[in-house]
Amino acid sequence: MKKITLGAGTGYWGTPIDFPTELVQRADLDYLGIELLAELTMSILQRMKMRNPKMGYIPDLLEFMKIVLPFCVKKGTKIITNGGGTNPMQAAKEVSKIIKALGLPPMKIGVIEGDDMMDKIDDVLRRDINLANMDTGETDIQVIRDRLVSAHAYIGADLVAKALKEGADIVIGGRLSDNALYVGPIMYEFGLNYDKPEDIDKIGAAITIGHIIECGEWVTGGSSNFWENVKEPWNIGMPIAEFYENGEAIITKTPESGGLLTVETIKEHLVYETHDPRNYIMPDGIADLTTLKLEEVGKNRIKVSNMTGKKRPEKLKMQIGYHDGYIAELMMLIPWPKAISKAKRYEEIVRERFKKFNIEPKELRFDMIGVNALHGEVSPIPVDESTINEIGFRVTAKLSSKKEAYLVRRFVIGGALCTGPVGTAFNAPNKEREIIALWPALIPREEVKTTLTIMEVK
């Protein structure tokens, strides 16, 4: 029975370089996924591109390519990545330079573009296409129109599969959905078609497997409830999927690595970022995560079977980023004795200094790290402070303008540092920084016109 082997080399921007390096060194992969995007990342990258038209891709992508390309060429492993961010073509040009510098043989790079919808927003709105905020229900996007920073649609695997069919060794896209990096190779290798009813469950299986491995080490013992049982997390292995033509798969990990891969760690990740397990909606289809079966068939080998799906949705998610003010922030360390009482005194000082300068922040937070920073108001505040050696105290204010944020950093928060209780340690207040907020919306699929360019590197 035919099978292909897919490895997840990364799961986020910031993945340590040794994770994908050890994966490609020790495993024989048909495909390596390099997933580098998150919800907010596209807005950050768009800002980078606005400052420099030759930027906008994930900088880490080039570091990964320098290391993994020689191993991938030797083993015949093809690379699929969404690290092109807001500038896939420039990313491809930079990767082509690396190919030449390393003296590698001729290669083809497939470049997928068209997910950037920023220039099309006004036309969409003129035609009364509803871009309601999926989180808040707000319908009038005009209230933030003049503050838009980016707009990118989540796109699927159709052009990934096409690029592979046209001989691409590397495929670089923008806001490809995370699991499209793995759905594309599966669709290409097994000839799956969105329009064939008999292929729908296998595409659902491809989405499911992509979901399981897309976040890298998060399914092999990273960020796990079973952290106490994870062997050598400092040498954690990355997930590998062996996908078979019957629509079943085996999940394993980097050979000779640490970590933990069990039925339980896979279950953990199946519910990660999943709102409705029966309808896990992706650009390529809708996976039903409740029908599958998990079975341990060997050490670090979990079989996934009975995966099902539904046809592609008519609309795609579009993540719209917009400017939403500025943050002024201060972090300090408050020591024993009476650490909590000292923190409350600092809060009083900051609030009174806001009054003194007639500044009303849009939002204001006071977090006692070690007491209530994670659970907020539901955290019980200890009555007996004698056992608390120290706490971190964080003040964060959201302001409308950069000038206001500067005043808060310089005079309000900064002024609290030297007028509070004795013994507190602190660094200089962080520089005020811009807030990019998100407006998620749905857009008809036909409004997103994606393109594929094959770049030949000789």
Contents of the next structure:
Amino acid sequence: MKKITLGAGTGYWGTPIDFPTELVQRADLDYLGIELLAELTMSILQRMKMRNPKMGYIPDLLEFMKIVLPFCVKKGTKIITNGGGTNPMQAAKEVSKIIKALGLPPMKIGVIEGDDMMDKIDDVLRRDINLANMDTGETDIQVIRDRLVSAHAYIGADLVAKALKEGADIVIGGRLSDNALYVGPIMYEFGLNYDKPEDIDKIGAAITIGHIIECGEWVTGGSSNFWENVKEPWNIGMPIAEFYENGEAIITKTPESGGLLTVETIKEHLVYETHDPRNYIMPDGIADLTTLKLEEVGKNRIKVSNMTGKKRPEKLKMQIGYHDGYIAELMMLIPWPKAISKAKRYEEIVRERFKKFNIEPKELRFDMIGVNALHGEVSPIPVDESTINEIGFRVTAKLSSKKEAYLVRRFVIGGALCTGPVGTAFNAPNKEREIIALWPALIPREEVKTTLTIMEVK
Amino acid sequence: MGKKVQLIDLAWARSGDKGDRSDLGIIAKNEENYQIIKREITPEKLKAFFKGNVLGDIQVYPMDNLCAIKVVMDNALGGGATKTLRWDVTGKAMATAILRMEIDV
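What would you give as the form predicted together with its partner chain, now that the form predicted on its own is on the page?
Complete assembly follows, chain above in first position.
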């Protein structure tokens, strides 16, 4: 039975270089995915591109390419990445320079563009296409129109599959959905078609497998409940999927690596950020995660079978980023004795300073690190503070303008520092940071006109 | 009935986000625990438990095939990772909070 082997070299921007390196050195992969985007990333990249039109891709992509390309060429591994960010064409040009500099044989790079919707928003709105905020239900996007930073549609695997069909060795896109990096090769290799009813479950399986491996070490014992049993997490392996013609798969990991891969660690990732598990909606289809079966078939080998899905949605998700004010932040460390009482005193001081400067923050938050910063109101507050050695005290405020944020840093929270209880340790307040808020909306698929360019590197 | 245990004795949990939505997965340690969790963890109880932290609707989805439930909570992360004042911007610790929950067994 035909099978293909796909590996996840990264799971996020910031993945350490040794994870993909050891993966391509030790495993014989047909495809390597390099996934580098999170929800906010496109807005950050868009701003980099506005400052310099030759930027806008993920800089780490080039570092990864320099190291993995020689192995991939030797082993015939094709690379699929969304690290092109807001500038896939420039990323491809930079990668072509690396190919030449390394003296590698001629290669083809498929470049996928067209997910950037920024210039199309006004036209879409003019035609009364509703871009209601999926999170808040707000319908009037005009209220943020003059504050927009970026707008990108999450696109599927169709052009990834097409690029592979046209002989691409590397495919570079922008806001390709994370799992399109894996769905693309599976659709190409097994000739799957969105419109063939008999292929829908297999596309659902591809999406499921894509989800299982797309966050890298999150499925091989990273961020795990089983951390005490994870072997050598400092050498953690990256996930590998063997996908079979019959729509089943085996999940494994970098040979000779650390980490942990069991039925339970795969469950940890199947329940992670999948929302309604019967309808895990991706641009390429809707996976149903409630039918699949997991079975350990060998050491570090877990079989996934009986995966199902539904036809791809008519609409794509679009992530719109917009300016939404500033955050001012202050952190201090408060020692025994009476650390909690002292924190309460600081809270009072900060509140009074806001009043004195007549600034009304949009939001104001106080956290006692060591007490309630993570579990919020679920945290039991210790009644006896005599055993508390120290706590962190964090003040954060959301302000409408940069000027207000400055005043808050300098005079409101800054001015609270030396007026409080004895023994508190602090640095200068952090510089205020700008908020890029996100407005997720649905957009009809036909509005997103993606293109494929094949770049030949000789 | 009448006996209570903490969820941490029955299940593992992990959480993440999409926008302002907090997404928790609770994996029962065995089939028997799964039946208890499926019966006892309801949107109403979660709403009371996360009072003050979660402002929006709460949905619970069973996954019989994994002996797990999904809990999806709206308006739960202070506006979402990019604008929240929370230290834990993506709600990674929400799963450990729920493990404190007292469950009737």
